[in-house]
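A lone chain, given as C-alpha cells: the form predicted alone.
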Amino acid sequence: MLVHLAAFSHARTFASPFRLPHALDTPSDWSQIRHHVHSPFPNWLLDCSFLVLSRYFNIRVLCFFYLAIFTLLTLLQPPPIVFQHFNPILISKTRYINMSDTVLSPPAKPGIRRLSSISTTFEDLALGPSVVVPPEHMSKPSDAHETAAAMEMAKHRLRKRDNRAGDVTPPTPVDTLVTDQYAFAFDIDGVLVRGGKPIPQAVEALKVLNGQNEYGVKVPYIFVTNGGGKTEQERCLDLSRQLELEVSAGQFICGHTPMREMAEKYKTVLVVGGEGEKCRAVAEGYGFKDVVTPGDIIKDNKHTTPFRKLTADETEHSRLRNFGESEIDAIFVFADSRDWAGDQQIILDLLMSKNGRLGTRSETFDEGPPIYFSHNDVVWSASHPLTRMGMGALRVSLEALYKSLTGKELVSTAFGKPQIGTFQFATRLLQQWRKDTHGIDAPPRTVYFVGDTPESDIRGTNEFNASSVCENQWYSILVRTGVFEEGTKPAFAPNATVDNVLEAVKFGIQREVDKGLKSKVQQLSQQQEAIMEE
C-alpha cells in the first residue's frame, strides 16, 4: 500500500489538484518499509489515513510510525507470507507475492489422479479426472500441477453440466497463487512444438507462466489445437512427454472437441483421416453410436477405389458389412487424410447419392449426407522447412471436385480455428475453472491466444473478440517460429508480432503489470479527489 503511495508521490504530474505539501528527500525510506507492507487493516484505510496526516506531519516521520507499527504486528502475528518487494499483480482476492519468496509446490488435488507419462496410456487417462505427469515429479506436485488439476476439474464439471442441462455445484474456493485476471491459451504445432520436437523456447514459457518470473504470478492456460485424428488425452500425453511438463487433458481443445456434441444427432457416421483405427476410436469416445471409416468402405467393394487396396493391418481391423443395405448420416473428417484419392473418392460417392446410400446417385445433388471438417487449415508447420498442406486444402479440393461434376456449390461445416464456436467453447472452459477456484462466475477479462498461423489463429482470435457473443477480450500475439514467414505481410493482422512463446508469454504479463498500475494510479487519484472534496 505505502509502496503505492510512494509510486503517486513520484509523479507529481496527474491532473488533481491535491500536490504532498512535503518532497520525498531519499527513497530510502521507502524502501524501508517496502520490506514490511503486512498489515490486518484494509488497504484504503491506510490510504486514507496516510494521505490526511501527511498534511500534517513530515514524510519521513509518518515513515518511522509506519514502519514502527508494522513491525509491532509482524511481532505479534508473523504473517504467513513475507512480502520483500512490490509487485503490483494480484493473484487473488486480497494479496501479492514476489519471485524472492519462496513459491511452495501444492498440494495434488483432491480427486485427482497422479499418473506417468511415461507408462500411462490415453486409455487410462479416460477412466476419470487425472493429470500426466514426468517422472521426476511423481514424488510431489510440480509448479504446474494446480493449474492442471484445476483445468481438468473444470472441463470434468462443464461435460457434466452439458450431459444433466443443468448446473453443477462448483467446490468452495481456496486460496491460490494463481491469477484469475487472464489466462493464455496456445496453439502447439508452430509455437511450442515443431515436428514432434519442442521449440528451444516452449519449456521456459510455460515454467513463467507456473510461477518462476520476477512477479511471483502464476498464470492459468489451456492449449487451443486444430492438430485431429487423436483424442485430448493423447495430446495430454504426447505434450507432457515433449516438454516434460505437468500437464492434464482438460487444458486441451482440439478441433474437433466440438464434434462431441453432435454425436446425439446423427447414427450411423463416416469418419476420415488420421492413422488406422484413431479416428474411429476418437469418434466413439465422443459418443458416436456407429462409426465407419473408409477402410470399412473398400473392405466391402474393393472396386470402390481402384488404385487403393487394404493392407494386411487394414483388412483386419476394418469391419465388414453391406454398405448397399446402410445409410450414411453424415461424414466427419476428423483429422488429415492420409490417401487423398481414395478418400475424395469415397466422400464424393456420397454427397452425389441418394440418402447417403453407397452405390446411388441423386438427380439433384442435394439429398447427399453433410459433411463437416475439425478445422480449415490450408497449410501448417512441420518438420520440413517449408509449410505443408492441411485439411483445409482438402476441403478446398472437394469444393472444386463437386462443383465440376454438379455444377453446385458444396456446403460444408468446418470447427476449430478460426470458427468462433472453438473459442466460445475455450471460453466456457476458463469460465468454469474461474468459478471453481475463484468463486466468479465470468471468463478472465483478458485472454492472451498464441499463434503462428495468420489465417486461422490471429484472425479467429480477432473475430472471437469483435463479435456480439465474446464476453472478456481476447488478445492475438503472433510467433515467427511456425506457419508465418518473416518479410511478410500477415493476411489477417495481429495484436502483437513476437520472435517465440517466451517473448509471448513475457508481454502478456508485462501488459498486465501496466494495466494493474495504471487502474491503481487512477483509483488513488479519485480517492485524493474525495478526500480533498470532504
Ligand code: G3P
Second form
Amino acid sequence: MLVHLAAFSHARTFASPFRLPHALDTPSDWSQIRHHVHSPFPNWLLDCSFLVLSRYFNIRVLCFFYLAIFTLLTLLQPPPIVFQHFNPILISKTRYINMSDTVLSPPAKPGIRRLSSISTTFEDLALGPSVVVPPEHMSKPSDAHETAAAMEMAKHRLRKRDNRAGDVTPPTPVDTLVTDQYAFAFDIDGVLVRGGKPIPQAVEALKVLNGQNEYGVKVPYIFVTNGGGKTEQERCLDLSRQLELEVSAGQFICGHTPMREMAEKYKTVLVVGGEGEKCRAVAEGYGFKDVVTPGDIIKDNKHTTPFRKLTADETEHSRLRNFGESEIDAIFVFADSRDWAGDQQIILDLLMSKNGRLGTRSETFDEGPPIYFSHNDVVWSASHPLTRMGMGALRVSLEALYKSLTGKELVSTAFGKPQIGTFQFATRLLQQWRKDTHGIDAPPRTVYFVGDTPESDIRGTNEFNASSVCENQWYSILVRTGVFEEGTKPAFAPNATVDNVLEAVKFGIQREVDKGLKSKVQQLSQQQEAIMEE
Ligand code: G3P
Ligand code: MG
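Could you output the structure for the form predicted together with the named molecule, given that the previous block was the form predicted alone?
Zooming out: every chain and molecule, the one shown earlier first.
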C-alpha cells in the first residue's frame, strides 16, 4: 500500500497498478498542485481521493477544483503542514533542532528538520529532509508527522535501492538528531573492553550510536558494569581513553555505585578489594564517614594474617588505629580481592565476632556485621582467553568457609547485575542522562542491554523486563566476545545473540527501523480501510 502511494507521487519512476491513463500523462499537474499547496489533509488522503475522483471527472477540472479549495483554505488560516522528505529512524518521536540556527546551517544528511510554515522558504526546503509545521507544532509533533514518516519510508527505501550501485556511507552529520524512543545500556568487560584493551568493534559501535549511521540519528546510551575498585570518574577516564570518546560519570554505573545510598546507614565500615587505597577513596567519596581497610587492621595487629605482610607502600597508606576500641558496623566488598587468604581471614574474624569488634568471638555466630558484595559474578572475561574467577567466587569460598567454621549459612547481600535494584538504578540514571544531555523527559520505549555474561547481564535484563517495576521494554542481547562461549547453552536465554557489540548496535537500530515501519504500515492500512468503508 505504502509503496504504491509513494509510487503514485513519483509516477515517472514506477509501474503501479493504479496507473490512470490520461492523469499520468499530466502527472506534473496533480503532483505540482499537491506539492505546492498547503492542505490540512494528509497527502495519501489527497492521492486516494484524486485517484477515485479522476475516474469520474476531467483531470484539469479536478486540478482547478482542488486548487480553488486549497487557496481558499490557505487564505483562511496560516498553512499547517507540508510533507517533504524523512528519515525512517525518526518514526519515533525525536528531539527537534531549534529553528533559529541549525535549520539554516549547512544541510545535515538524513534526519528531519522541523521548519516553521511561517518563515520557511523553498530554498530551506531544498536544503534537505524536513517537515514544515505550524509554529505551534514546533515543540510537539502532530500525528500527521507520522504519516509523512511512512510516506518517506517508501521513498527512503526506494532511493536506497536505486543508490545501491554507488553505495556511499553518509559522512557524520553536523547536527544529528536524537531518538527518544530507545536507548542502549552496555556491559563493559567482555563487551567493550577485555583485559583493559578495547574490543576492536567497540569504538565503531559507539560512533554508530553517536550519529555515524545511515539514519543520522544519535541514540543515548549508558554503561552498567559489575566491575569497580575506582571512582566512577576514574573508570570513565579509562573508558574514554579505551573507546576514544567522551564518557561522563552521568552515564556510568559500576557494581558499587548503588552502595552510595547506604553511606548514612553505617558509621564504621570495612571496605575490601581493589588496588591499594582506591576503594577507601571511593567509599569516602560516597559519604561513608569512617572507612577501614584490611591494611589498617593488619597494621594494627600484624598477627591477623600470619602469611601476609604489608608492603612499605601499604604500611605508609594504611591508617593506624586500635581496633580493640571500635566496632565495625558493616563489610563492603567493593572490588575483586587482591589477597583472597588475608581478606577472607579478616572478613571471617568480623562475621564470627561480637558486634564487629575484632578480637572477639560470638557464641552464636550471628552477632557479626552484615556483608555486602558489589556483585556476584563467579567468572568474568579478562585478558586470558579463558574466563577468570570473579568476586562471586570469593563469595562462594567465604560461604563454604563460614559454613565449615560455624555450621551456619552465611547471609550476605549482592549488588550489581542481575539484581533488579541495579536495573532500577540504571533506569533512573538513563532518565537523568537523556534529560540532561538531550532534554528528553519521557522514558524510552525500549532499552537494548548488551552483555557477555548470561548469569548477570542477560538474567538481570530479562528478570527486570518481566518485573512489575519495569516501565518499558528491556531487550537482552548476548555477545560472543566475553564469558559466553559459542557452542554452550547460556543459562539464561537472551532475546538475541550476536558476534560483537557493533552487530548488537546495528541489530537494535534496524529492529527499531523495522518496528517503526511496521506500525506505520499498519496505521495506514487501517486508515485506508476506514476510507474504503466510508
Ligand atoms: O569484575 C567485574 C567483572 O566481574 C564483570 O564486569 O563489566 O562484565 O559487568 P562487567
Ligand atoms: Mg561483562
